[in-house]
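Just the one chain here, the form predicted on its own, laid out as structure tokens.
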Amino acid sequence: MNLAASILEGNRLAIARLMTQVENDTVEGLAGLEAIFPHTGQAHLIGVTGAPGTGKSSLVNQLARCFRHPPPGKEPCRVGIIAVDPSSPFSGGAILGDRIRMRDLAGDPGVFIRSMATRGSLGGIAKATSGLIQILDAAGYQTIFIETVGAGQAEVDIARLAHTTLVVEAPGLGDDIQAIKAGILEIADILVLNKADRPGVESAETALRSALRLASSNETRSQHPEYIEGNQADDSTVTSNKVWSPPIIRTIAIDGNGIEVLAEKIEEHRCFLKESGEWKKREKLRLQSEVDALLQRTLMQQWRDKMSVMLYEKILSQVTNRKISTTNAVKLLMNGDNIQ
């Protein structure tokens, strides 16, 4: 049996092997992704982002347990977790320590955890993250969590990748102005105020509500222009006119407090996406973003393969000596022209 067929049957060893090949950008990895791609598109992708120290890993751990052991009357689902850790700019290595906080899930055959390094990628996720998601999707994992590195306000790439984006905040990590800065909050489908037992939780929630009101005043949201904004001060979600207002959920992940409520909101958002048609729109935007990124990398590699190293160094030297501008340098390199 080939690797792709084993993955479709849920073979964990085959899943891990293909993931490694995809991360290493091998020919076998690309062939495997091509073989399983027709079997993807079923999983609910949940992005979990926020600043370092907000408790993202502990939150994902508790959410995974909740989805695996739901309340009576609900079916458990298979859960995949992709935890992205930053790579060192000096050694190139990464600790990959998020799984340490997910020890409770060890031994559960319905949970697959994969840590991966950014390998120089910016925006909170790695270049190969999308490929790993496809593998888990094809293997039958219905819910996939993608935990980003926690870069901060500019970490918005996850919104292009996930169906539902959780932005995790915590009291005591900054003043009110810090909390309402535009950027990362505007990609939130659900705002999670974790570590809610800390002092200052009331003022933190007030600041977040102010941020949501500011976001709702924009005509377009940074990553979700298809949204129709509702009353952000209200925690209502699915409404008759298909409006989703991001709710604020208080949690204490280390104790499991508020996790069931958060899981219910995630399910509500999934239902909203399906019923309103936003699921298909986000799938299209997600795949378009992936195609565009792959196209950029491919064109760049093709350009490098054709470009003379001597010419490149010569033009770069001219830029360094301030004889030509960076704009003119790009024009020369694109045209393959020589310079004197």
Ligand SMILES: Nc1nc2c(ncn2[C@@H]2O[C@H](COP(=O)(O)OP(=O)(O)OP(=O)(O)O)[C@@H](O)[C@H]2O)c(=O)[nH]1
Contents of the next structure:
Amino acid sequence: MNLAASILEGNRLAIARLMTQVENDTVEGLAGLEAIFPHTGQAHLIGVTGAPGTGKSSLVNQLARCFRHPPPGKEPCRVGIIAVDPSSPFSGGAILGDRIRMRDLAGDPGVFIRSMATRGSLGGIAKATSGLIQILDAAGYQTIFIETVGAGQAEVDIARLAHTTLVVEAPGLGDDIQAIKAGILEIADILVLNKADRPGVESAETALRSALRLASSNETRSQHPEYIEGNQADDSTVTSNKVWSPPIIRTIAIDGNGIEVLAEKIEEHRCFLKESGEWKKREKLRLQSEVDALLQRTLMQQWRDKMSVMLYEKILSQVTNRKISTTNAVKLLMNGDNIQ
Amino acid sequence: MTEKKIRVLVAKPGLDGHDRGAKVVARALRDAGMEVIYTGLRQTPEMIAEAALQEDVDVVGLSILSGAHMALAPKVLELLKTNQQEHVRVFIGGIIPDEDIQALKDMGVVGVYGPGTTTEEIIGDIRKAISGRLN
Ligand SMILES: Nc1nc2c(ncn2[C@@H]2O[C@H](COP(=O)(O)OP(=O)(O)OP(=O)(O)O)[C@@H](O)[C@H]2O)c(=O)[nH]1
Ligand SMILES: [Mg+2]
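Switch from the form predicted on its own to the form predicted together with the ligand and give that structure.
Everything in the complex follows now, all chains and molecules, and the chain you saw is the first one.
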């Protein structure tokens, strides 16, 4: 089967098989990605992150249903879902349980769900996640949700990968809201306060609101940390002075309350990105960080292939004996053939 | 190339209540380095086959306590075949009468495990059953 051609026709088996090849980093996987790449760039990528158990999978389930069954007059779009869970650092195995909450989507040929493990990547995103997104994108899934467990770096990673980032909070997480709010404010396009049926919603929303207010009075808001730099560099080319202030949306994912409002906000954010010129900027940053990550891995691999393991060990032991510094070790390793 | 991982779908078809056994097995498989897609209770054969396709798994493990194995297993096998997934190895755990075990194996089920089976045994059998496909 020519995987790439079948994927462009939307063949589900081909999609699934190429995803596996990409995850396993095979030659076939790379060739497949190469072939489909010109057909990517169509989908709206929505990152969904937040602490464990806040209801991310349940929300994605509801949102996907909503996008599949829009109000009259709107076309339903095809929905892809990639749910990332951490691999066990001890065994390398993983339990991927997000599908449990997505039962409602079973049997709908317009939905494709794939679970993936982080496989040794730090943070919440696997090395192959962007490849899997490209496959769904090329196969014609117009809306793609990427669910990741949020913890520190993971949240920043997902924001770099997605056009629209939802950060999911829930009442009753205690002071966690305080602890992660700095991260949230940098990356959230929409704050979702899920489990609004639970006690403590009011105080959770108050806490989020005051944190947001604090941030917007401190600085002119910038959605992503990178933009601060970018804006200074080419201020004159900023296409619009429109700003987006992240709304807080209450939801109850177990019964669907608030989901329509959330879906509308997501659509609104997509329009904002398109109209403000922000979409193009995010696309560029997104692809740039993909290229950079790949470049980093490739350079490292090339260097490793050339490096003699013995020399590496020798230099390392000189470092541990405090004979040479770490900086010096790197200098020596970089031009490995000059030393004995 | 990164190391290939064995991917296993663990599903609980039928209407019987608890999935304690299935969860124990899922954890053991994870600890053996496999990626386990856990789909939870009350899965229909259609849901199982579709998930197996999307997740491109090597193995499907069914936990069946309801006694409906002679109806559910052939249906899952048939749907996997319809989906061009006949390479997927199917294992069943549960309370299966001796006289049904051979019948299930004749249908194409690779392993049938009753209460008291060690997880080591299951892990060993899975590795053996798919060793041909991993490289
Ligand atoms: N009361 C209430 N419970 C909810 C709500 N949304 C989700 N839950 C429950 O919260 C639990 C966790 O939901 P998930 O959707 O699995 O949460 P998650 O964030 O995807 O979890 P991880 O992927 O494990 O991080 C489940 O038992 C859900 O039924 C809600 O709005 N209200
Ligand atoms: Mg989840």
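Residue numbers count along the first chain shown, from 1. In this text the structure is predicted, and so the values were computed from the model without any measurement. Think of the rigid core as the biggest set of C-alphas that the two forms share within 1.5 Å after superposition.
Fitting the two forms on the rigid core leaves the C-alpha of Asn24 displaced by under 2 angstroms between these two forms.
After superposition on the rigid core, the Cα of Lys323 moves by 2 Å or more between these two forms.
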